[in-house]
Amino acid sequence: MNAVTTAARAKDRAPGLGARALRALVTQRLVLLVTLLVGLVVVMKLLERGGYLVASYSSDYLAASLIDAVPLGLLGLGQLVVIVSGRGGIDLSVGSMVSVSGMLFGFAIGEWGWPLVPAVLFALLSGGLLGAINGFFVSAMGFPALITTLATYYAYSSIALVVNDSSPISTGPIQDLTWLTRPVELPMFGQYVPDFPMGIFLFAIPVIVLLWLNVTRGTYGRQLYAIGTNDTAGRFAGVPVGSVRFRAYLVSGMVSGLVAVVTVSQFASARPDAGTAGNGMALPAITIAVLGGVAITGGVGRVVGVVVAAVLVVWLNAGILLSFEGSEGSQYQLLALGGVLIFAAILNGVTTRRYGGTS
């Protein structure tokens, strides 16, 4: 008799399924990016089902929407890896980075006639000696990296904007360049789904896939969360602190330079504000990160948390477009972004608070 009463309240302590279920979405931030996904398509076309938008919010709209995740998507894992390796760890001035190494694209696409490939690898080290000199800063002498990359957030633009007399480099080889982001049919199954940018499969796929194994799977990144986590006790442990963290702004500006690659292809031309204009690249990339799961104090984070997050601001984005007349959706973009950075911002807290943190 004992025994059937103590596995009755035993049963009745249990959480219940939606119990479960809600410790689930809060606790794990992959289900609840998927979870707010489905439901913001399901809310879209509901709203297109009623005639409150201006055009379709159909599966080939948002394939092609899908190149607008590919910089910031790209941004926010280098934010990632930034952010995790601790002691406030944030890159400010990636939009300039992506301006610089844009305009240094340019010069050698455009008019010293460079072939692509050496083009691209020029951006890249452009971009990774601009995140060197940040981490340089920031690992080496001990500065902030707000302070830091603020500063050089300036620096940057200021070069970009000084190195064509801030005009924009848009030649003929330049213009050529569209192939490489524009939608392209899968081959075997494409006339089954939509186009998609050929930028996904050129750019994000191949930097997706080295980030998850280098950060999820490789020493380093073992070597990244535990500095991020405790770097004093990293350091008893023998993890090379300043060089780790060195290396982390060193990937974010290699991101940079690939993303200004992607940036002077989508536009066709070379832009000395592509990274800095509006509201710039850096606080949607921070948002994108926050929101995939990143703990702005170091030591959290999952790739593919960022790869949903970037997804679903897009779709978000794109489906604010679709709500308004003209350009009006732009300016509640704004707003909508804002609203996403303080629901990850309070969904960290509480998930820190009473669970410990996120996976």
Given for the second form:
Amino acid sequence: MNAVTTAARAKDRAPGLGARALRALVTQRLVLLVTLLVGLVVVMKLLERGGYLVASYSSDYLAASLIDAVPLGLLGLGQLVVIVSGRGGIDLSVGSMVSVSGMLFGFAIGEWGWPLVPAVLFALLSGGLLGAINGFFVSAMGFPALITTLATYYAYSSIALVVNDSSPISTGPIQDLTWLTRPVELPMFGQYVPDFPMGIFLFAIPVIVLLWLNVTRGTYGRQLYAIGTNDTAGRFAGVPVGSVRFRAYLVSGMVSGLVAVVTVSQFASARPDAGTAGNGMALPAITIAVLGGVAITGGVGRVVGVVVAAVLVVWLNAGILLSFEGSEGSQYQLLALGGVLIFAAILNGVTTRRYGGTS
Amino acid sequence: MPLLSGRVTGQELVLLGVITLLWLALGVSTDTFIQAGTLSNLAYNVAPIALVGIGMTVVIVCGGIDVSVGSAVTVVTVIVAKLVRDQGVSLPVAVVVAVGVGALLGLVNGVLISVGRVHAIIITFGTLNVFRFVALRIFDSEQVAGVPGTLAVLGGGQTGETLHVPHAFVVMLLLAGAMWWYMRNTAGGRHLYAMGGDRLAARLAGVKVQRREVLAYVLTGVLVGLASCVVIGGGGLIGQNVGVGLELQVIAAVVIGGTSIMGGRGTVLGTVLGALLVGTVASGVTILHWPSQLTSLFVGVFILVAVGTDVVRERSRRRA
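Switching conditions: you have the form predicted on its own, so give me the form predicted in complex with its partner chain.
Following is the full complex, with the preceding chain placed first.
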């Protein structure tokens, strides 16, 4: 009904192309993100032409930097599922889950000499188990997600540190894993496009496709958005609310397990504080999800939005690194992440009131 | 206990019991815990967390959250430490600057949340990054070394104690007591609970919701300023990672203290006890020579237990 009235109103006033473009820009997160992405590349190219960058903002550089988008984007997708599940859904424990799964993965491959595939499955499984614990407390016991995952953030980070006496594992077999994340030349048409990191094809694309199919085309996705929008309505509609919400946290845990494999091979070492050092991995992941259009109140959010947001932030960071010498760049990355998040959130709030809802 | 009944919540009594038990157990099993040095160190370590916790309790009770306090502490600490070292400002000036800068940072949060009408967790996630950027710019890629002892009167050393009681802890207790009284006994205090319980109903009942919300964040900023003074008083070297992760410790203390994360319920007294419990566990783990990383495991378990009892109590209250 809303669509009809908006369409009717649009016909009455017959807004021009410019007005409609502006409206799409401020009401549709994906349009905004893509515009920002294009604008970013254009600005960086202009800066490069003017000689302001310390190195070339080339397509090879952009392609190689995408490896940073793999952990960020995957964890952002995990947050998407959890936040969309509603009732204050959020997962602060992802960083610790990455640390624990990474250490277990490191043990399996570096100490016990497991082959790669069982070790990756082991990391997935351990991440899934940790996520299941979160899911149990949130869905079965009715604990608030923020507090549950704050508690497990502490507990898991402690386990990751204690399990190998706070020291990293970086034996030979682990150092041989860097091929998992290094850029490779694609077969057939490889010489025409830049070399993309292996991690994109091994980890990012399969997860994105699987999640997208599940969330947009499967029953699970419908149920997830249903309970995220209205818990009670979902229950009356026969949705197994507890089970659906439990699985959201399970997914977040399994994604963390996979991200652990990526970070271990990226740094050629299983570090006990991999996901918790500094501000940890949870805050950037939540930031990416919110920037990608996920509503913190649940029930709203798209896989594509989160993926584009991850690429935007990583390319913005890559550009910032080229614009400053020394450590200044990494500081301005913080400003960019925080600034973009606040900008997007306030814009979202304003457009929701001005135009009534953003998709 | 006629004096205590009705004034102290169940969660607070349970916490008091748990802390007493832990102290007794530690006192019996080790001969170093019940010592002036250990206990005053414990009190000093708890002070900054509990100070910020007072503000965080108010923010959470009125339905918000502030995850940027760690970065705010970093900003205030580096500014004041540099002022004290390079300009040689006196104690009152340092405290006023700290409180002023903290209040300004809180005001930024409050205005963005209240006027922008965006969920508090998103705005403060953003300002967490922005504040950290500001702090790192001021640090200028170096630690702040050789800070003179201007603020030592609030620190953990000899000058910061009277009869082995750290002044920072006393200041914290006084402020917590005042806030506890305010939230229990004044109309303004009850408005905070009303806002957290039902924002719309509170507004319709005449509570100036937006103004109170902004003030809650400003108050948190002021306390962040005081906590930063306590941190600077602790030592002459301020590293770039000062304050990192503080927000989680503070929220843990608030939640263990029985404040509902949904808003509308909770007390400052509980938060102080929650911070004391976390401090006791950390201190106990050190004294028993257990791996210090186990502290986080215990904190996590305590949070789950605290929330568990809260959920159970809330359910039985609803049923009754």
